[in-house]
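A single chain comes next, written as structure tokens; it is the form predicted alone.
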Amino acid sequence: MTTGSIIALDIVIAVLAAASWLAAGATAATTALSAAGVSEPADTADHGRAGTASRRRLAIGLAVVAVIAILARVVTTIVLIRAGWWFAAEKVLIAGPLALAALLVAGPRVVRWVKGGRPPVVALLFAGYAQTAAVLVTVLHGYPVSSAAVLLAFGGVGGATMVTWRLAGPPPGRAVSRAPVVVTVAVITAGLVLVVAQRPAPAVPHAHGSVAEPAVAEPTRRFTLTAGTATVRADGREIEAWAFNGQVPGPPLTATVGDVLEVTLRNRDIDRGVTLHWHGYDVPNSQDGVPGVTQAAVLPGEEFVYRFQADQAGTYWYHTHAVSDIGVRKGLYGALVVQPSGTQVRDPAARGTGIEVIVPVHTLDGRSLPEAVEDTADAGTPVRLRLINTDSTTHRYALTGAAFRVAAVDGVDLNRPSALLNTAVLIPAGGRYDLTFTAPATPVGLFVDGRVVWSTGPVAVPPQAWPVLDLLTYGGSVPNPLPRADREFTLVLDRGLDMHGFLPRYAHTVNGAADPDIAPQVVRSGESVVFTIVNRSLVVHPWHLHGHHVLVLSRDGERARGSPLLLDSFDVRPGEVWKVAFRADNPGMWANHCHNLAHADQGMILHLLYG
């Protein structure tokens, strides 16, 4: 099992324990009410006694299930710790003590009930509240564990128990003591004071000083992109979209290394504004297209001119970074392909010495793009498939009918890629893979999530059981080109309640905070920087740093052993720990965020600053 699946199992077990305790308490309460009922006719009384005995057995059985679940959670916790899970403190400080309290309070009373004592309603419900508090801390509070969370968890359990005691009524001769009430109120008050006292990190300034950038020569390639609402056809139906030049995807932009690109962006009628971000292309900071950081959003009737030199060959893409979660989903994206120096710019579909096919995969209003295309390729023809994932989730790609190589990832050629057959590849949100192969005489097909998108003839759907390529072991290794780290940062990716001002919000967080309250990362030019990125949550976070490619050093403690991986988009799966490094060689202010754009919109974005 993966660490992520163990984390999910651990939470399921915790929920089972809480539900079992609560259900046992509720069943015990009905048993107590039935036992305290008024006198009834003999037949009815016999029936009532049988029902009471049945509920009693059910309540005891549910309590036993809860105990077993707690013991099982001890096992999952040990497994997670041995797997290198970072967050044992949460179990030690909160979940463990609450589970122990549930056992110590409810366990002996259930045993006495089995021997003929009173139904332990309050004790069973206390155990349920304790387990529920542990689950809520895991799901809502997030990282890091704080004294405020500990106090509120224990205070909440105490408060709920006091209310239950009051409603259920104390046993005869027992009065409700004021001491537990006073302690509970004091603990909750202290927790709230600590929450209010916590000050968020200073908001990142949405402006920065000018950055000295190299002069750019006169443009050799000019493009104009006009953003506007449009009606496009997809999967046989008309869809209202946002589009560049009236089409989804926008027109592919092509160039050769050494070209100077000038792209004029115009906004016809997108009220919320647009920009152009060159995803994976390490442009100068002023050309990065992040509204409020490198430029203002381009509003209806306005335009903005981007100009930069093409110095990276490979497959890239462009998209709006203004209200990007909405804008990209609605169609404001397109491909950017830069050929190596000395290669003539041409239509990627032109034949000549080979075939190039650009495949930007996208989901538009629930419809999958691109629609299936059947092409022709003579036997012996070199083929390059430029695969671009423009969605916010991972896609599974499979090529049938030919052995292939992953020639490049995120625009960077791999070292000595080997031939693959009957193997699937997973491309993260924002990522690009170039697959190359020689066309055989028989049909070849490219499938995305089991749907054919390109083929050279009739092909069968590949099996889902094909193994998935692990890039960290693929290709030929070379010595680590980065020296020892000058600066290190840790990013814990999570979700939970974030206090922005005095109003709580549920957010995707980094180091326990959400944008704009995440402290920026400050580096100096020339430094070697290492990120440790840890996913505590239960969902995948495709990570994307603007303006730089990062070198993958390790995943879950295992060093990368294949071709050097210089990525700009990579999936950090639940429970995973990635170490990546980069050279700080592109001054400015850069966004650093999850490229599930909904997650970024909900807070999972911070900034890298050159100091």
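For the two forms, the rigid core is made up of the largest set of C-alpha atoms that agree within 1.5 Å on superposition. Positions refer to the first chain, counted from 1. Note that the structure is a prediction, hence the values are computed from the model and not measured. What changes on going to the form predicted together with its partner chain:
When two forms of a protein are overlaid on their rigid core, residues whose CA moves 2 Å or more are considered shifted, and G380 is not one of them between these two forms.
Fitting the two forms on the rigid core leaves the C-alpha of A89 displaced by at least 2 angstroms between these two forms.
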Second form
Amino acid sequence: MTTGSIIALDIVIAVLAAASWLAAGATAATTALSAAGVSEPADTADHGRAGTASRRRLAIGLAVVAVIAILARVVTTIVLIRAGWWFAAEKVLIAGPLALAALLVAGPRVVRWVKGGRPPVVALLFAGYAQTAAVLVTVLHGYPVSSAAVLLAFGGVGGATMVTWRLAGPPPGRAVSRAPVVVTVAVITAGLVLVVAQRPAPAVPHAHGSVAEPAVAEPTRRFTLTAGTATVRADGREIEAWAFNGQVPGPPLTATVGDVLEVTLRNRDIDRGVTLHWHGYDVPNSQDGVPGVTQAAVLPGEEFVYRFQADQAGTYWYHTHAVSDIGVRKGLYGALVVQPSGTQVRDPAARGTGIEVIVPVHTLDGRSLPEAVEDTADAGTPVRLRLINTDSTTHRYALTGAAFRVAAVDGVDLNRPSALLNTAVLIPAGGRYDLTFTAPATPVGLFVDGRVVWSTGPVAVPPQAWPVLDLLTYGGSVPNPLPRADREFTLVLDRGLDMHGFLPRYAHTVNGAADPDIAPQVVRSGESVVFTIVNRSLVVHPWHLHGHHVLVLSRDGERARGSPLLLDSFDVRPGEVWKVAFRADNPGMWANHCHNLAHADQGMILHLLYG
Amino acid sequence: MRKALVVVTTVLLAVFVFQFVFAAVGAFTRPAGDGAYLLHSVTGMAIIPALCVLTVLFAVLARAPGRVVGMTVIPLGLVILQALIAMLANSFTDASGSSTTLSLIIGGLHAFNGIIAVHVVVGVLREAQKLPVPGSVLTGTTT
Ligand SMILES: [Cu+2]
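Here we have the form predicted alone; I need the corresponding form predicted together with its partner chain.
The next block holds the full complex; its first chain is the one shown before.
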């Protein structure tokens, strides 16, 4: 079982324990009530007594289920500790003591009940509250364990128990009841005070244009992209979209290494503003297109001119970074392809030496783009498919009819990629893979999530059961001594309650905080930086650092053994721990975020800056 | 307050019924675009929890017996559980987001839990209607 499924299983077990305690308490309460003669319909006395006995058995059975669930949770917690303390911290420090208290309080009383004592209604419900608090801590604010979470969990359990006591239990003596009330109120108050006081310092004020950047030569490739609302046709339907130059995707921008690109961005009528971010292209900071960080959003009627040297060959894409979740989803994206220098002809297909196909996959208002294309390829023709995932979720690609190689990932060529057959590849949100193969005489087909997008003839849908390529063991390794880390950061990805202004929200968090409250990461120029990225949530987070490619060191403690992987977008699945390294060689202030743009929108974005 | 409790519980029941309709709207919207389940999730994560809290509040204010107050807490717990189940179901989908057997089973629990919640709300409504009307001859249990 993967750590990810253990995380989910652990929550399922914890919920089962909580539900069992609570149901046991509620069932015990009905037996207590009928024993007291309350609300029991005037049935025959025998019938009532039999019902009480069976409900007593049911309650005791539920308590036994709860105990078993707690024991099972001990096992899942130990497994999670072994996967990494991040996954288990709050389970050991908060859920553990709460579960123990539940066992110690409810256990002996249930035993006494079995021997003929009174139904322990309040004790069982207390156990239920304790276990519920344990679940809520994991789900609402698991890591890092905070004293506020501890106080609120313990205070909440105390408060709920006292209310129950008043409503259902035997009335406590006046002298006894006051002290716990005062303590509980004090604990909850202290917890709330800490929640307010402990909010991390807000991010460093966004200053742009402060970094001295080398001057760029005269442009050799000029483009103009005009953003505006447009009605586009997709899948035979008219869709209200946001488009560059009236088309979705926007026009592909092509260049050759050595070119200087000048792209004029105009905004016709996108009220919330647009920018251009060159995804995976490590441009100087001022050209990165992050509103509020490297530039102001371009509002209707305004324009912004981007200018940068094309010095990396490969497959990239551009998209708006202003209200990026909505903007990209609605269609503000396009491909950026840079050919290696020496390639004078910009459309290799026109040279007759090979076929190049750009496949930017996108979901536009529920419809999958691009529409299927049937091509012709003479046997022996070299083919390069440039796959781009512009969605916020992972897509599964499968090529049938030919052995292929993954020649490049995220624009960077792989070392000695081996030929693959009947193998699927998973491309993370924002990621790009170049697949190359030599066209056979028989048809070839490219499928995305089982839908054909490009083919050279009639082909059958590849089976779902194909194995998935693991890049960490693909291609030839290069003996590269790892640089010593000058600086290390750990990013623990999760969900949690967060105050967004005055509104609480269920945010996607990094180290327990959500944008704009995540402390920025400060590095110095020239340093070798290592990120440890831990996903303790239930969903995949495609990580994307702007301005740099990162070298993958290891995943879940296992070193990358294949070709060196220089990525800008990589899926950190639930329960995974990735270690990646990069050289701080591009000064400025960079967004560092999840490329599931809805997640970024809900807090999962922080900044890396050079100090 | 008894009347308020009856009204808010009735409204809660009605919204619950609509919630099943909204789920069906989500399931049968073609294409399954961005907003297919929007109504369902807004209702489930904002309107229903708020109504549940109101039910508890009015039950306490109506000085309902502890058993009835306890019953009004159950829908709130089930609704929180409901959101958790939906999250867990999504977490068991495969790498490209397609459903798996396990995610479908957990998704089924989501529907099952919803049905239980409706039954509990019906129970709460019955109890609320049974509460003694203030000033009537039946006010035997108040102290
Ligand atoms: Cu994410």
